[in-house]
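We begin with a single chain expressed as structure tokens, specifically the form predicted alone.
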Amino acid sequence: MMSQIQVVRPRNLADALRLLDDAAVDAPLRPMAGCTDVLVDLHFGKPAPAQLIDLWALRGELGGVRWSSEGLHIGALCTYAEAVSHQRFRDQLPMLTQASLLVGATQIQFRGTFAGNVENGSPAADATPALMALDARVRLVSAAGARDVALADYYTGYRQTQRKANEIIESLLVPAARLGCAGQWMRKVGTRAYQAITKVGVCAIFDWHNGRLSDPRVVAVSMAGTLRRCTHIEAYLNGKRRDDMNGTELRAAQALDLQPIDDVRSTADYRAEVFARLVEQGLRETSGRGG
């Protein structure tokens, strides 16, 4: 199967964007870098892309992390191991650090990239929901220029994104306001502690001020065909004290956000119940941290 796939290897980012633009209409190129998803898809018999564009050699232009007045820029080809090697990254983004250390085994963490995790579009992803809870934005680039898309709006369906055939992800931006923010919280429920696909998960920002929740974020993992921001839950929680919250009302808000899926890993009823308990656990565990 691999012998039938054409792979092009650009010399630099400009060359990559030209190749993508030239191929976009007739035979789009599928970007790859760490290749941790492409090879898995082929192993399980999924249709092989006719042409791949190998971006791994562009890590000098598309890798690394960089702080600016805007926030933290995570290069598309930054690996999980590279990111968590920075003390400042670990200090300011404990939730994303935890998620990065849950991605596969050590070998995957040294090859897998943040952009690959985002673009793969799995509703059970590890790093992407943490980025979504942190209000991250996706920087897409093409030969025509660049555009930013909120990660919460990036998915249009199961494993479908807003990226056009002539674009690649250049970086991910975590805004400055979210760096070091209080209340970063995540839980992943799987069949075992490590190297397991998420059955149900939550990534959240539960930031308490004077005993009240301020501008919370709740992202549902493995609950729908895409990762999902739970805006009704967020609206219900915003401004409330811990003692003001009502479990029945919270679950009613959850029902407006989520209609859980049934699949080989879990039932919809199981997912709904566990997700509700995880949100309640997160609220309990973070309520003592705020001012």
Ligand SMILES: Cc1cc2nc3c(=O)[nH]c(=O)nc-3n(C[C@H](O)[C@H](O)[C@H](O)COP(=O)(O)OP(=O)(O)OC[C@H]3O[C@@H](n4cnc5c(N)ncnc54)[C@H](O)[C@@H]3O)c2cc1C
Second form
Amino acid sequence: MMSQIQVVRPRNLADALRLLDDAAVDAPLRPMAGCTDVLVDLHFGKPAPAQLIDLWALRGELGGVRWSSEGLHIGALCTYAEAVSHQRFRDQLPMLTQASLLVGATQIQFRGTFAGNVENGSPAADATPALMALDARVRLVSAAGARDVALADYYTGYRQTQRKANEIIESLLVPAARLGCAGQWMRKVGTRAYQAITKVGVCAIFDWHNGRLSDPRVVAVSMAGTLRRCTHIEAYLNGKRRDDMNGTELRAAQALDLQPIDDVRSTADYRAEVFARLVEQGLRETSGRGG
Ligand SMILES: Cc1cc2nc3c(=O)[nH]c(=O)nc-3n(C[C@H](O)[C@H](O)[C@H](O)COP(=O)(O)OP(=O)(O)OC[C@H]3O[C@@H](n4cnc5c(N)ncnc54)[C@H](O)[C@@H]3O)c2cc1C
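Given the form predicted alone above, what does the protein look like in the form predicted together with this ligand?
What follows is the whole complex; the chain from before opens it.
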């Protein structure tokens, strides 16, 4: 099957954007970065694209991490291993560091990219929900220019994104306000601690000021067809003290955000109950009342 697929290798970003633009509308080029998802798709016989565009050689332009007054720019070709090698990244983004170290094993962490994880669109992904809780934005580029989309709005359906066929992800931006913010918290429940696909997960920002929760974020993993920001839970929790929250109200807010899926990994009932308990655990642990 592989021999029938043509791979084009642009030398630089301008070249890549031109190739994407020139591709026929009915035969778009599919980007490949670390290829750790693309190859799995091909192996399992998912519809093979006629042509792939290999971005790996663009690491000089699209790799690495860069800090600016806007925040942290994670280049599209930045791998997990590269990001977590930066002390500043680990200090400011403990949740994203934890998530990065949960992706596959070391080999995958040296090839897999954040942008690939985002674009792959799995509702059970590890790094993308952490980025979503951190209010990350996706920068898309095409020959016509650039546009930014909030990651929380990026998914339009199961493995469907807002990216157009002639665009690629150029970078992901974690806004400055989220760098080093308190209350970054995540938990993943799988069949084992590492190298397991998430059954239920939460990535959250639970930042407490004078005993009240301030502008929380809650992202649900493996609960729906897409990763899902839980705006009803966030609205319920915002400004509350620990003693003002109760499990019944929290679950009522959760039911407005999420109608969990039933699939081979878990039942909807299990997911709903475990998710509620994970949110409660996060609130306990970040408020300094871990018991
Ligand atoms: C053994 C194994 C274990 C894994 N374990 C985990 C895990 O624990 N957690 C987890 O979340 N994932 C896991 N994965 C999935 C995968 O490693 C990650 O999703 C990884 O981040 C994908 O990055 P990549 O660069 O390899 O993407 P690729 O495979 O190159 O691409 C993935 C998708 O993104 C698109 N794409 C890539 N780059 C761009 C770009 N710049 N612009 C637009 N589109 C782009 C591709 O067209 C494709 O649709 C695992 C995979 C394997 C093979």
